[in-house]
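For reference, the chain that follows is the form predicted on its own, supplied as structure tokens.
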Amino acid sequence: MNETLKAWVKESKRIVFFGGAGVSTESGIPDFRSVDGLYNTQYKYPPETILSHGFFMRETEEFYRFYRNKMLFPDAQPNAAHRKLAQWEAEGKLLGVVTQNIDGLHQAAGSKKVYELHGSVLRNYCMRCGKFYDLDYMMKSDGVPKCACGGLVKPDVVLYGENLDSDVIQGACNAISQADMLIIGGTSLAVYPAASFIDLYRGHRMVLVNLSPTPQDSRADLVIHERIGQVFSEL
């Protein structure tokens, strides 16, 4: 199967990559949905509740306790998948990366055209005056991070109950609709509306690389159930 993928990559000129949490787990960033024993002893609410707009506004301090412990990994480094995608873009073969991840690792690897559907932990803004704060500020702050103006500093990430950025959506949709090859990697395709974007692809080279089966396996032209970093390291 990987030989088929290799051949398709070589022949394609407008590749788009659509990725999820599985791309980041190989850089040591755990999927927050995998609730472990430690999580159960530390938090009274499921992660989807904590990472919602309503919870952020009501229980801001508890939100940040979870956010700092479970969502921020400043020492994480790009893996083989990130690096290969950046290489393809530099070679003019890749139209862009559409990602559900918020860690900024695609840009760290050198990718320029990255559509971050759910935002980024690297960007933080005051809800009152709009002043920008970086990840380092959020890591070093205690409790609820505040701006110099006294306003609340919020991560530029899309919480449950918030809308996706319309410009990012437009860019991602345009890229997918123009692709001659769509590679979907490290995602169960269970999070909507993001997962619905793949419906815009009209080509005949849809590749799905994921450790476990997804609801879309039957639609794909090629399915590879392997670690995405391993697959990309062989391309």
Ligand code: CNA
Given for the second form:
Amino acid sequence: MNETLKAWVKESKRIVFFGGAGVSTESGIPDFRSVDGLYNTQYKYPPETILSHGFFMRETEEFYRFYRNKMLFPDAQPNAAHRKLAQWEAEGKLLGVVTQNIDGLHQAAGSKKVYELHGSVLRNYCMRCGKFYDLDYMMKSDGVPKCACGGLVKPDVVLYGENLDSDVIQGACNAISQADMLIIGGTSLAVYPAASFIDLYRGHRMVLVNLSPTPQDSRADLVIHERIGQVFSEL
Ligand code: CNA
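Structure of the form predicted together with the ligand, given the form predicted on its own:
Zooming out: every chain and molecule, the one shown earlier first.
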């Protein structure tokens, strides 16, 4: 057990969590690198290419083949990290969760203030009429999912080459700038602009919990290279 982390959590009243794919690996959802590794044997392009706006518009069928195989995990359940963050919010000591994940597991654990920088696979919209479709519809549809109106259904996920939602950015940035403790976890901090939002934190309790080193390790006040679910289960 990391006693410094435990003490800081106890003393802090406005914790913000900033996370990425590594938060959900202990729930059975591979992170980006793992997807990359798996992908190499089955797909002609790297995930960054397939998960881009241009590819979605040009090669929609191939996009959905990858998306259904690698991005949808309808049976995944929240782990100890998701659950602890929801508990802190309910106790009034966490301002919010800023996540790059698109899996909805923070909300499944009970978190209410979740800033989903890259959207969610749980929401899908017709690009022509705007009708909403849920994850179940996407799982059951074959090939390219179409709306009743004939329009193309697109996941509410921010693809490479698309802009982040400005309200979500504002909420995330407000939360981080008001935090008295920032815990960053399960992210390589390699995807921009998301990774730049941690620059808004002005306090002295920046904690990084990540299995592998990140480019920001040297500026954190505490660095823990362990599994985040394991670390949070001991708090
Ligand atoms: P990333 O670049 O794949 O980095 C993940 C980081 O997490 C790596 O540095 C790992 O070392 C670390 N890690 C893995 N497992 C653990 C663990 N159990 N405990 C602690 N650290 C761990 O992913 P990022 O989120 O940084 O950014 C890239 C993309 C991947 C984001 O835009 C996501 O939307 C996207 N993505 C999301 C999901 C999801 O929603 N669960 C899954 C796969 C990819």
